[in-house]
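Take a look at this one chain, the form predicted alone, written out in structure tokens.
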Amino acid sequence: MSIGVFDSGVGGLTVHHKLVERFPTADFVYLADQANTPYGGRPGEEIVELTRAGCERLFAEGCNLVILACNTAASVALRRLQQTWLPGYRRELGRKVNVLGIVVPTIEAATGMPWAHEPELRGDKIEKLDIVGVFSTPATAASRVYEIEVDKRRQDVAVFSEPCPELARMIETGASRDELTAVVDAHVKALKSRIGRAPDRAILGCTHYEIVADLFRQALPPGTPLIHQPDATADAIARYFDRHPDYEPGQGGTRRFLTTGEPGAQNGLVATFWGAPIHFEKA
């Protein structure tokens, strides 16, 4: 068996890279739905169906666990798929399979609390709010998943989301650093304007954005902590395997990269991030 990693494009490679570091002997299949990228501006039902199709393809490739390395898919589709599709699909396959996302690990990292934690509601006066800025796609921002789930766990943390409609597409297509810098700077400025000051911490709520994390660090005040989804996800998956040893991730160390788009090498921005050229097979 192997681990499947799914994203609308190349952004999920940031999570995949960290997972490979954490589980060097595991077998991985990465699937990029580049024929339909980006997901951020699509209607919810389309996102659900595209995500389901990606999971089915990865299960057909022998994966028993699929990680949605896409905030939009995880925010909009994951709960629906887990509740209404996955139980019947498991019975159809006749084997154990599961789908996990990257939003839960990120919220755990942002709050310092496990997902299942139910804090007691207290009437104590909150002296100072910890403000977390989330840079994301429009669909993730519209879902308000970070605002809702963080507020359930931490009354002293306020979340402000900044939708970035074009940024994932620009990264996917290899835009120049000057173009990317201008867009990142504009979104950081817009978020600071809405908050009235800079956030205390920031979440790069689209895995594409990790590829240009240095531009966010440059635009934010020096020392602003970034909550990195790849690290949080790798930690969470390690804990998952400890709890579920029956989900064997393989021992061959194989790496496959599939795309619904055009196969071949990816753009220079991705190659620089990965440290070597990546060649995708046709899915």
Given for the second form:
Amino acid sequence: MSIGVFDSGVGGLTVHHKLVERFPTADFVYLADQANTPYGGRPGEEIVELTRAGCERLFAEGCNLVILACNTAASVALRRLQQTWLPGYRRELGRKVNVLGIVVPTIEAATGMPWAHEPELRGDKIEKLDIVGVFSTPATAASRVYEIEVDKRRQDVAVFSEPCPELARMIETGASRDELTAVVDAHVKALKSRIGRAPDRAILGCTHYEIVADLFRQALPPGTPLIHQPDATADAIARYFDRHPDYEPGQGGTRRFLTTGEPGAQNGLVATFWGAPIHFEKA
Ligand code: DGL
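So that was the form predicted alone. Now I'd like the form predicted in complex with D-glutamic acid, please.
Below is the whole assembly, all chains and molecules, this chain first.
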């Protein structure tokens, strides 16, 4: 069985790359829904439907675990699919399959706390943290998932979200570094002026943004650490495999890349970040 990794486009490759490093012998199938990217400005119902179709495609490719390497899909669709679609679909398939997201692992890394962790009761020291900034697509920001999930763990932490409506599309279509720098700088400035200072920690809450993490790093003050979603997700998936040894991730070390868009090589930005061009097949 293989591990499926899903995103609207190339952003999820940032997570996929870390997963491949962490599980080198596993078989992977990556699916980019580039015919429908970007998801970030779409209505919720459409995001749910597109995400369901992506998961079905990956299960049909022999995956037993699908990781939604897309904050927009994970924020808007994951819970709905887990509750209303997955149980019936598992019965139909007659095998064990699951869909996991990347938001909770990111929040665990940002707050240093899993859900229902009660450090005061256990006498643990709580790290001082006042403000977390989240850069994301408009759909992720509107879902308020980061605010809700941080609040479950740390009611003393304020979350300020900065929707970046144009950024995922620009990265997807290979915009120049100068254009990207101007947009990243403007969003960092907007978030800082809304908070009145820099956040204590910043989350890149869209997997596309990890491709330009260095631009966010440059725009934010050195005292604001960036939470890296690919690392946080790889840690969480390793813990998942420890708890669920029945989800065997394959041993062939195969990597397939599918797109609902135009097959062939992806843009130069992706090749630079990946270290080599990636060739996609038609999904
Ligand atoms: N990379 C995705 C995310 O993490 C999707 C961006 C988009 O399609 O708008 O949100």
